[in-house]
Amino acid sequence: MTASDTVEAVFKAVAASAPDVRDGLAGRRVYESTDNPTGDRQLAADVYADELLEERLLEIKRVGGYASEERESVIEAEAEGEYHVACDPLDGSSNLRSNNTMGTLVGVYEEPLPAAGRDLVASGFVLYGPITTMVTAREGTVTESVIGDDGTRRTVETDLTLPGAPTVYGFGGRVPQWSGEFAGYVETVAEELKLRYGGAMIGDVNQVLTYGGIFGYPGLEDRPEGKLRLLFEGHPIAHIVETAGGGSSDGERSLLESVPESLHERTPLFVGNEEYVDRLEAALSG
C-alpha cells in the first residue's frame, strides 16, 4: 500500500463512518458524567464518533497510531505503521442540544503525534450540514464531495480554492475578554464584511471557503493559549485552507509552523483570505 492509497484509505474510512455518526446523533445528546483530557464536556455522540473511527481507522495498513480530542493519550496500532490520525470526532457537539452545524475533523501524519504541521500528509473534514459534505487536502489540491446515505463519496470540486472577493468573517470567544489590538482590527473587518458565526469551527471555516473571508478563535484575557487544539483542529484546517490559496496564522506566523510539546496543546487560530491573515497579524504584532 503506496502512502496516496493510505491517505485514500483513512478519507474513505471517514466518509464510510459519517452516516453512522450522523444517524447516532439523535440518542446522544445528553452529558457523559466525565470530561474529556483538556476539561471539556463530552457529550454521548462525542464519545460514540471517537469509538467508531478509532476501530475503522486503526485497521487501516500502515497507520500506526490513533489520537483524538476525547482521549488522554495516543492509541496504538496492533502492527506498527508509518502515518498517524489525529481526529476531532465531533467539532462543535455542543450545537447538538440546539441542532446546528457539527462536523468530523481528521489530519495524517507521517510522524508520530505530536507532530510538526509540516508533517501532515493530508487533511479533511466532514460537514453535517442539510447535506453531508466531505473536504479533503491532499498533494496540493482540495476537492468537496457530496457523501450519501450508504457512505460513498461523489465529488463536486475537484479543485476549490478561496474566492477572490471575500464577503464573510466570524470570531469566537467573549468580547469582553478580547485584546484590545484584536478588538480593533474586528472594528474594521466588520465593515468590510458580512457577520457569520455559528459555534462549530468546520462550519465557520466552510463558510470562508466557500464565500471568502476569515475565521478565527484569539487568544483572549483569561485564556491567552486560545481555545482550539494545535494538533486536531490548527494544524488540519490551516492545511486545507493554505491548500485552497489562503492563509492560517497563530497572530504570528503561519500554523503550519507551529510545533506542539503537548498531545492536546492550544492555539490561537485564524484562517481566510490572505489579505485578512495578513493584516490580523499587522494589527497582533502593533
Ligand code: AHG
Second form
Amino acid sequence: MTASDTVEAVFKAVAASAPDVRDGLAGRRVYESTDNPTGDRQLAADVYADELLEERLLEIKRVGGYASEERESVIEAEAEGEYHVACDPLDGSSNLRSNNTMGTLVGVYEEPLPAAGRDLVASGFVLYGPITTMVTAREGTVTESVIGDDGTRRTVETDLTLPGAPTVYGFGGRVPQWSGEFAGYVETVAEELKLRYGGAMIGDVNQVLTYGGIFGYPGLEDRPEGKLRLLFEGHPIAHIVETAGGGSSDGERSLLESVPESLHERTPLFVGNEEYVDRLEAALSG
Ligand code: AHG
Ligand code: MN
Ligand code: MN
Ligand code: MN
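Next up, the form predicted together with the named molecule in place of the form predicted alone?
Next comes the full complex, this chain leading.
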C-alpha cells in the first residue's frame, strides 16, 4: 500500500462513515455526563461519531494511531503504521440541538502525534449541510465531492481555489473579550465584507472557500490561546485553505508552522484570503 493508497483509504473510510454519522445524530442530542480533554461537555453524538471513526480508521493498513478531540490520548493500532490520524469527529456539535451545520475533520500525519503542521500529508472535512459534501486536500490540490447515501463520493470540483473577490467574514468569541487591536481590524473588515458566522468552524470555513473572505477564532482577553485545537482543527483546516491558495495564521504566522507540545493544545486560528490574513497579522503586531 503506497502513501497515496493509505490517504485514499482514510478519505474513503471517512466518506463511508458520513451517512452513519448523519443517521446517528437525531437520537443523540443529549449530553453525556462526561467532558472531553479540552473541557467541552460531550454530546452522545460526539462519542458515537468518535467510536465509529476510531474503529473504521484503525482498520486501515499503515494507520498506526488514532487521536481525537474526544480522547485523552492516542489509540495505537495493533500493527505498526507510519500514518497517524487526528480527528474532530463532530465539529460544531453544539449546533446539533438547533439543527445547524456540523462537520467531521480528519488530518493524516506522517509522524506520531502530536505532530507539526508540516507533517500533514493530507486533510479533509465532511460538511453535514443540506447536502453532505467532503473537501479534501492532498498533493497540492483541493477536491470537493458530494457523498451519496451509500457513502461513496462523486467529485463535483477539482483544483478548488478561494475566489479572488472575497465577500464573507466570521469571527468567534464574545466581542468584549476581543483585544483592541483585533476589534479595530474587524471594524475595517466589517466595512468590506458580509458577516456570516454559523458556530461550526467547518460550515464557516466552507463559506470562505466558496465565497472568499476570512474566518477566525481569536485569542481572548481571558483565554489568550483561544478555543480551537491546533492538531484537530487548526492544522487540517489551514492545510486545506492554504492548498486552496489562501492563508492561515495564529496571529503571527502560518498555523502549519506550529508544533504542538501537547495533543489538545489550543490556538488562535484564522484562515482565508491572504490579503485579509496579512492585514490581520499587521494589525495584531501593533
Ligand atoms: P467542536 O464542536 O468540535 O467542539 O467545535 C466547536 C468549535 C468550532 O466548530 C466553532 O468555530 C466554535 O467552536 C464555535 O465556538 P462558539 O460557540 O464559542 O462561537
Ligand atoms: Mn467539542
Ligand atoms: Mn471542532
Ligand atoms: Mn468536535
